[in-house]
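Only one chain is given next, in structure tokens, and it is the form predicted on its own.
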Amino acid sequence: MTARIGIAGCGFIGTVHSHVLARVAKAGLVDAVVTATHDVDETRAAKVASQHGAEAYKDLDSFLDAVDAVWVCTWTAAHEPVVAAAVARGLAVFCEKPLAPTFDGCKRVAGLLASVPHQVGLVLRYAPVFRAAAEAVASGQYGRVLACVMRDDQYFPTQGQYGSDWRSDVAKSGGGTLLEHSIHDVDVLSWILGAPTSVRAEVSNRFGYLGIDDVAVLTLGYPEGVHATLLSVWHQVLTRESSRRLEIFCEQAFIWADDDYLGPLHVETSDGASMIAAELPTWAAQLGVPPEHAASVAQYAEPSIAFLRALAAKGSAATGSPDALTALHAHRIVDAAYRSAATGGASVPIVD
């Protein structure tokens, strides 16, 4: 049976998901269709709905009554009420990150999600380059990890293609670059290096938005003296939409990447340098997008396809990946980092 999908929140990321869902459905990769949209801005909801022949709903209850699965793409503070209402109906939920503005809110949202088929939008879990990095570290072939550095930067997302005015409002977002953007990075580092045991952090507010950090520097501690440093920056270089660099020093190799989807992953050892290259999924050619946009679309298409196929195969028993517990672990680290920053950078233990 064709799954009826509703898009709750029709700003930048909701529009991205809407476009991707239309592409994968048209290509026959999933049996699903966007049938409804909902947004506090009725014009935005109507615009996205028109691209699918769907109906735009002003009322949340009427919107939820018309769908089988909900993509929650509202600003962060609005996630919880939409998730709660969807869960009350037993609907499947794809929830964007961050789960909520506060860690207590994240725990509530994660608890709600755990009761229904769900998936969280930590899409870097599907990036081949990070998968290759995780496999290289886990293999042990390069010895133990010694240290890791990750840099994440993008222009302040209230402008340009993002146009997310709410990201300058702490009541709607809960925080700045660390929470809103680098929740991805914290999750990736946990995937590759394992769970950190402590964090020391400092954050800065250079652009004057109350409670919105635009620079964050974290030092994550791991067993056996391993450390990872994360630098997260929102700047005003409008030619840099989003960029990530990962460097991992092992006993017998230097592993690095400048691209957060296909890579390649570079590996330098005493024997020389090599690359682990990734290709687009074979189905990407079916999406009907220009080659220069194929990677951007595939990066969001793969997690959506995985979730919808899990729903089709398992129904109410389906759980997508990453799930709410995985997301909650990343939020726990971010919460500890903010608490560290509030004390001037003191080490804060991380306990699940």
Ligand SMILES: NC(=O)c1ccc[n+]([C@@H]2O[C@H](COP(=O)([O-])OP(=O)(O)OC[C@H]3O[C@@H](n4cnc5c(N)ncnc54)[C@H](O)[C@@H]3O)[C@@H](O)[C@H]2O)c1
The other form holds:
Amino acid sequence: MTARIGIAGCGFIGTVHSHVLARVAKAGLVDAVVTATHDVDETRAAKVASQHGAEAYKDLDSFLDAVDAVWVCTWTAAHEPVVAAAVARGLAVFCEKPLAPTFDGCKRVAGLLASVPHQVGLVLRYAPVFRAAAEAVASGQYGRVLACVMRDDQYFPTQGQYGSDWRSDVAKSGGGTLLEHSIHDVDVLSWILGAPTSVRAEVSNRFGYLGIDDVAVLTLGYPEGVHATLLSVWHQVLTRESSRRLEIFCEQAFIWADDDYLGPLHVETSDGASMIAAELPTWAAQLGVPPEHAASVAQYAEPSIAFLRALAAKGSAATGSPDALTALHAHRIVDAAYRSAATGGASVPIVD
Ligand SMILES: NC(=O)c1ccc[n+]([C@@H]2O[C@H](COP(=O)([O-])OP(=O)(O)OC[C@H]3O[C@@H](n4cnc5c(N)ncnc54)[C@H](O)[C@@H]3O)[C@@H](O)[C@H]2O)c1
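Switching forms now, from the form predicted on its own to the form predicted in complex with the named molecule, please provide the structure.
Then the entire complex follows, led off by the chain already shown.
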């Protein structure tokens, strides 16, 4: 049966998801249709609805009554009430990251999500370049990991394509570049390196928004003396939307990437340099998007396809990936990092 999808929160990412969902459905990759929208800003809900022949609902309850699955794309502070209402109806939920502004809120949202088919929008889990990095490390062929560096920079996202006021309001966002953006990086580092056991962190606030870190520096400790550093920066270089560089030093290889979707992943060993090049999924050609947009559409399409296929195959027994527990693990690290920063950078243990 065709899954009726509702988009809650029709801003930047809600609009992106709605169009990606429409494209994967039109290509016959999933049996689903965007039938309903909801936003506290009624004009936004109406605009997205009109693009899909869907109905815009002013009232959350009526909206939820009309769908089978909800994409929760509100600003972060509104994830919890929308998820709670959706879960009370047993609906499937795709919840954007971060789960909530506070770690306590994240625990509540994760607990709610655990009772329904769900998936969290940590979309870098679907990036071929990080999958290749995780496989290269896990294979053991390059020896033990010694150290890792991740740099993530983005222009301050109250402007440009994000154009959002809430990202400078800690009550709605919960934090700045570390929580709002680099929760992705913290998750990717856990994927590649395993669970860190401690963190030391410092954050800065250079643009003056209370509680909104625009520079965060983390040193993550792992068993057996492995260390990773994460530098996360929000700047004012409007030509740099979101850019990541990953460097992993293994005993027998230097592994690095400058692109956070297709890579390539570079591997340098004593025998020379090579590249692991990733390609777009074969179905990407069916989406009918111009080549220059194919990668950015595919990186949101793949997680949505995976979730909808799981729902179609298993119904209420479906589990999406990454799930709420995976997200909560990343949130626990971010929470420990903020606690470390509050003490001026003391080492804080991370206990799952
Ligand atoms: N996974 C990703 O790659 C990714 C990318 C961008 C944003 N996000 C996340 O998605 C969420 C939204 O970000 P955005 O950039 O789309 O922000 P946005 O400001 O463009 O859109 C948020 C929308 O939510 C609406 N809203 C707020 N409270 C609501 C409520 N209670 N009910 C219904 N609608 C409500 C707002 O009116 C607004 O239209 C954030 O949590 C953000 O961190 C994830």
